[in-house]
Structures are given as structure tokens and as C-alpha cells.
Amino acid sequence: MRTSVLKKLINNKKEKIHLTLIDPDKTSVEDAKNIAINAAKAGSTALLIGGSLGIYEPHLSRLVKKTKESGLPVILFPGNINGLTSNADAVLFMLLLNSDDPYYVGGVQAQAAPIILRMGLEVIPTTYIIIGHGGAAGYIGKARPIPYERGDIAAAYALAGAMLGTKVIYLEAGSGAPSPIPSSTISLVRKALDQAEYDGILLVGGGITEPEVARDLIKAGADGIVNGTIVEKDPLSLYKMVRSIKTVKSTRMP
């Protein structure tokens, strides 16, 4: 029977969360499966695989079974439906919540839904909130990304992901961002959430590109980091990165 993916990911909030990001439309199939293979010796949790611009299935598919070969579990991550494969583990289902356009919240969700029953996939219910710079996902989502240094904004719609019931709570800069989401922001957001006895995950990605500043995020109450474009450029940062956060003492219970 397979393990849980969501369980695997929970079981390692108190030793910290790492997720390697592998766009398919930058991505041949061979370099993705080198960045995966790097990204299971550099000690990341798992894959996650999906863009917002040019995802053509028939790649996509051959390229999360050939990532799979590095024993990292492969999660979605859809800008839309084509960004689907039943040759993945999971699949997160987001609910982009700052989004100005009702297909990101409800459309495309309830469109997927039957699609992702018949291949199987589990399910990781996700908030996916848009802050600052916002890249290609806010711009083809349509968010009104939350400015960096309004984290009331930013507690305020991850509390509401949280009520919802959504397991994984995502704050993403953009692809690319010029810079990270603020360690206070992020701050901000953790209090909302233990606040509100939350038990899942707290996710941050976009714009960073510095050890230093992933070790902050996690000290500032991420249980994770996601990071995609720096990896693409210096695939030695993956170890660095995942080391820079493995190595910041958890104070709170899992």
C-alpha cells in the first residue's frame, strides 16, 4: 500500500520541509530527472512538478515518470488541468484565494475534480495565497497579490484557508520573484495560524535565492520552502538550501 504523501510531509514539519520545483516548460525530461536525482541526495522531502505557462501533457507525463526513478514522491502543482498526470503521486488542489477570477476558485476546481478521481491521484487540499512581485502564476491567475509588508492581509486569508479546512497553506512570491516574502510576514501568519490550533503546513516560495534568508522563514514559522528558478541555475544551492533549514531547531510541537 502506498504511504500518504500528505503524511510523509506532516511527519516532517518538525525537521523542516523542503520542496524542489521542476517547471516542465523549462525542463527537458533528462535534466528534470538530474534535478531530482540532486534533489533526493541533497535530502529535499519531495517534487513538486507544474508551471502556470506551456504545459503540454505528453511531456509532462514522461517527465514525472522519469523524475519519479529518483524515489522522491512527485506532487502536482496545476496552473490549470493540463498541468494533470496520473503518473504522479499527488496532486495539490488549490484554491488560489486572492484570485479576482471565480474559475480559480471553484471553476477549474470542480472541472478537475472527476479527472483527478479517475486517475487516481491523492488529493492534498491547498490555500494558495499570491504576495507581492506574483510572477506568472498571479498574473495568468488574476490575484491582487497582498503588498510583502501587509502580513495582517496575508494572516487574514491564510486563517480563512485554514477554517476551510485546506492542509497546506502556500504563500508564493512568483517564480522568479526579485525578492522573498519578509520573515515578518511570514511571522505574522504563523501567529494567526497557531492562534487558530492549526495543524497543517505552512508553505513559502518565490525569491529565494540565499540559505540565510530560507533559514529565516523557517525561524520566522514556515514549516517549509519551495524553490524552483535557483535550482534550475546552481544546482548545488539544493544542498545548501536544504541544510540551511534542517539545521533550525523547531519550537513548536509538530
Given for the second form:
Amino acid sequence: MRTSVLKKLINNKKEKIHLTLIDPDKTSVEDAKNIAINAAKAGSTALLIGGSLGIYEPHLSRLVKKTKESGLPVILFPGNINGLTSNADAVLFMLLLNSDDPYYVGGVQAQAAPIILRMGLEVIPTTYIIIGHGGAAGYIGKARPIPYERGDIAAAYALAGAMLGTKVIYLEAGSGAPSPIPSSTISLVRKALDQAEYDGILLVGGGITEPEVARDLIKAGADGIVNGTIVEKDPLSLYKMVRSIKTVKSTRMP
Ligand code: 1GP
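Could you drop in the structure for the form predicted in complex with SN-glycerol-1-phosphate? We only have the form predicted on its own so far.
Next comes the full complex, this chain leading.
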């Protein structure tokens, strides 16, 4: 199996990872291309493309193809099997670990796996954990969101993801969440992952609108952050956001 996109992410851990999320339901092909080009200029590490609602293949495929003109790796972030296209470079192969619906903890993965194999996409095994507000991802995925301040519960789920061998652990407050995951929760998750000598990537997303917040999350132990909503509202905000996380001095071993 190919691993080049995952390698790029892992190589970026020390200087921190920034992912720009594009939701095809909210974005035209032309706007997506502009966001992608802007993200590349701002120093974002890769593009994440996906969403929970309104994804249909012809639009998704066209949009992904156009965003590749930015030169950034394009990683699918599917909410379901309709979020797949062979035009992308890789896919977050998602396990929504705190869903109460077995469809999202086995069923959809079995539906998707043979399709992904045929498409030839690079697979990035990912544990997806919904925290706090949860947004559309939490509602559609029938998650039982972990309360924002319960870092101990989040840490237990993250450890489970590490022990299952997934390469990315993605803590999600939901796109457009009124508050991001608190840095105190991230600190507890980081501590647990370090104890388990986890060598994958800890990503945090949902409701991150201020560069200072992004910086605090990185300082608390996130390897990278995801921005979607602010990029749609103000593409130029990405520059400050990327700069704020890339200048955090790492005190941990890579
Ligand atoms: C959502 O984590 C991402 O899946 C990004 O969230 O849109 O709130 O930036 P925002």
C-alpha cells in the first residue's frame, strides 16, 4: 500500500501540520480551487475534502481535480461512501469510535474498503472522536459526544485508537462548533498518547477561529489543526493561522 501522503504528514509533525478543509456542499469548484491555491501559498500542509451532507460524486470529483492544481496533497475526509473519488491522493479511513451506530463502527468501512482498493487511493487509518458540540458530523454519525472538559474520557478513546494501530487520531468538535476543544482536554490526551509511545498524528478540529487558540492547542500537544469554516469566510485568515502554529517551539520529542 502507498504511504507517501502519510509520510509527508509525519515528516511535518515537528514543524506542525495545518490542514485546510473544503466542504464540497458549500463550495463551488472555482472557489475550491482558489481556496486550495491560497492554502498552498499560506503554507498549509494538505487539503482535506469532505463533509456530512450534500456530497455527490460528479461535483466532488471535479472539485478534487481542480484543487490538485494547488500542488498540495488532497486527502478525502468522507462522511460516508459517497465521499470517495479516485481523483484524490489519499483518504482518511475513518473509524468514528464513539458512534453508537454499528454502521459507523464497521459497516461503512466494509462498504468502503473494496471501493477504495479499486480506486487505488492511499489509505490513512484514522480514529475519529467527536467531542462537545459535534456539529453535523456528530449528529449524522450518531456519536455520543464526549463532554468538552472530560479529557480523561477523550484520552481513553484516543488510547484505544492508538492501540488499534490507527495512524491519525482526530479529535473533532464539529465544523462551525461554537467552541473548540479546550487545550486542557488536549493535554490529557497527549499525556496518554505519550505514555503509550504513540508515533502517529494527533489532529484537532472544529470551531478553531483564532490563531491564539490554534497555538494553545499545539502547545497542549496537538500535532496539527484543521480549519474549515474560517477559510470559507475569509481565505486570508489562513496566513495568520498557519504562522501561529508553525512558530510554536516543540518541547516534545518528534
Ligand atoms: C470539521 O474539524 C473540521 O470537520 C473543521 O472545523 O469548520 O469549524 O473549522 P471548522
